[in-house]
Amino acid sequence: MQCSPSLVGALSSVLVVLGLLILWLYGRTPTRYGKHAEAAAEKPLPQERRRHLPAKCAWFLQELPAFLVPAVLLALRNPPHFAPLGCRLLGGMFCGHYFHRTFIYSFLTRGRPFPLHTVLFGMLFCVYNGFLQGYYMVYCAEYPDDWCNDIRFTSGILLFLFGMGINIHSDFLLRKLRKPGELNYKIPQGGLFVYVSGANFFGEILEWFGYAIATWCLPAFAFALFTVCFVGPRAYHHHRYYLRKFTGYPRSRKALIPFIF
């Protein structure tokens, strides 16, 4: 397979447009799953259950393509398979994140059932983005021999690891709020939740901007922008939900960015 810069540019542009469209569509109205699902407090009817998947299954199926597609592209690459720096960055950072989301997070989550259409859209996006990031890093990315000493590489790696740490720790704190089988929502406590309602989202944004800086490529920056457009409104609507539901919710907390927003 040969690198096609025009294909990379087109797919990256579509990703940016998709992110801006999602921001426009869901900036005021939240997506209808999780705490924002219609009639969430009521017991679903039998026909409604058939249109939902358990959270563990939904997260696994949704996130799997984002790990599997780049891994297949790496495996199909002509030798040497893992020698170029772009391949190592893709495997260690992008695939590392989605390995955790697919094979660890999905089996630990205690969330509500997911609508089937949401899972399908998530799977399609992960196939698309997994191909874009994998195709570029495996077949197009070229870095100078001293890239590992570049400030963009080192700062990007550190930001990625910092964001991933926040994301994983915040998910752990959210799981602690619920006992097994429990589905009601409670006020998140501890960690970065002291400052923002969407600490897990903030960590994910830092991750992908770290990845974009370390790789310094258009597809990664397009994905980082998409992440802001997708999880930013989610954090905002979570924040509003908590303020409405809990009279004792800390008013000093922001939605997504500590002390700012």
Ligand code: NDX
The other form holds:
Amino acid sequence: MQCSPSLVGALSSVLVVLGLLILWLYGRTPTRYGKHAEAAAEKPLPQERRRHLPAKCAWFLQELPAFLVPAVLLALRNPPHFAPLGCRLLGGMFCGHYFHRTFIYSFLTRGRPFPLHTVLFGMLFCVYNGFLQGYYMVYCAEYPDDWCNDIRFTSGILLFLFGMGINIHSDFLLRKLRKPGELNYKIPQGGLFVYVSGANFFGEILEWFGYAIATWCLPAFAFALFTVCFVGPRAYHHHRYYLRKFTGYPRSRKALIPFIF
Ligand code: NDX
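Having seen the form predicted alone, could you give me the form predicted in complex with the named molecule?
After this comes the whole thing, all chains and molecules, with the earlier chain placed first.
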């Protein structure tokens, strides 16, 4: 396969447009899964009356393509070797994140069942994004020999690891709020939840901006922007939900960015 810069440009632009569309749609009304499925249940859409999948199964199926598609592109690389920096960044950071999300997070989650159509949209999205990131890093990315000493590379890797740490720890704190089989909501405590309601989302955003800075490429920045557009409004709606539901909810806590928003 050859690198086509116009294909990369077109797919990245679509990702940005999708992100902005989602920001416009979900800025006003929350995505209808998890705690916002409760409100949706009062006025279900026709597709929401149909089938749901258990959360473990939904997360596994939804996220698997984001791991598998770039992994297959890496394996099919001709000649197949892992030496170029782009391949190592893709394998270590992008596939590393989705390995965790697919094979660890999905088996640990204690979340609610997902509407089937949401899972299908999620899968489609992960195929698309997995292909874009994988195709670019395997076939297009070229770095100077001293890129590993560049401040963008080192700061990006550190930001990615820092964000991943926050994200995994915050998802762990959320999981600990429930015993197996429970589906009720409690006030998140500890870690970065002391400062924000969407600590896991804040970590996810840092992660993808770290990846974008370390790889310094259009597809990665497009995905980081998409992440802000999708999880940003979700953090905001979670925050409003908590303020409505819990009278004792800490007033100093922000929605997404500590001390700011
Ligand atoms: N999956 C990213 N729109 C999404 C799936 C849905 O990885 O087509 C984006 C991802 C997809 C979405 C994905 C893209 C856009 C789609 C959408 C479906 C429709 C939409 C395709 C791919 C679409 C159009 C048509 C416009 C194009 O019961 P519960 O489930 O609420 O339990 C929760 C629990 N919990 C609590 N427990 C007790 N007490 C409390 N107070 C609790 N609060 C929460 O914790 C869950 O079990 C768990 C986490 O819940 P929550 O709501 O905090 O996080 P969640 O949204 O479930 O995300 C989980 C993790 C998190 O780390 C987050 O950062 C990451 O996944 N994530 C999520 C979404 C997208 C994404 C990352 C990214 O863009 N990078």
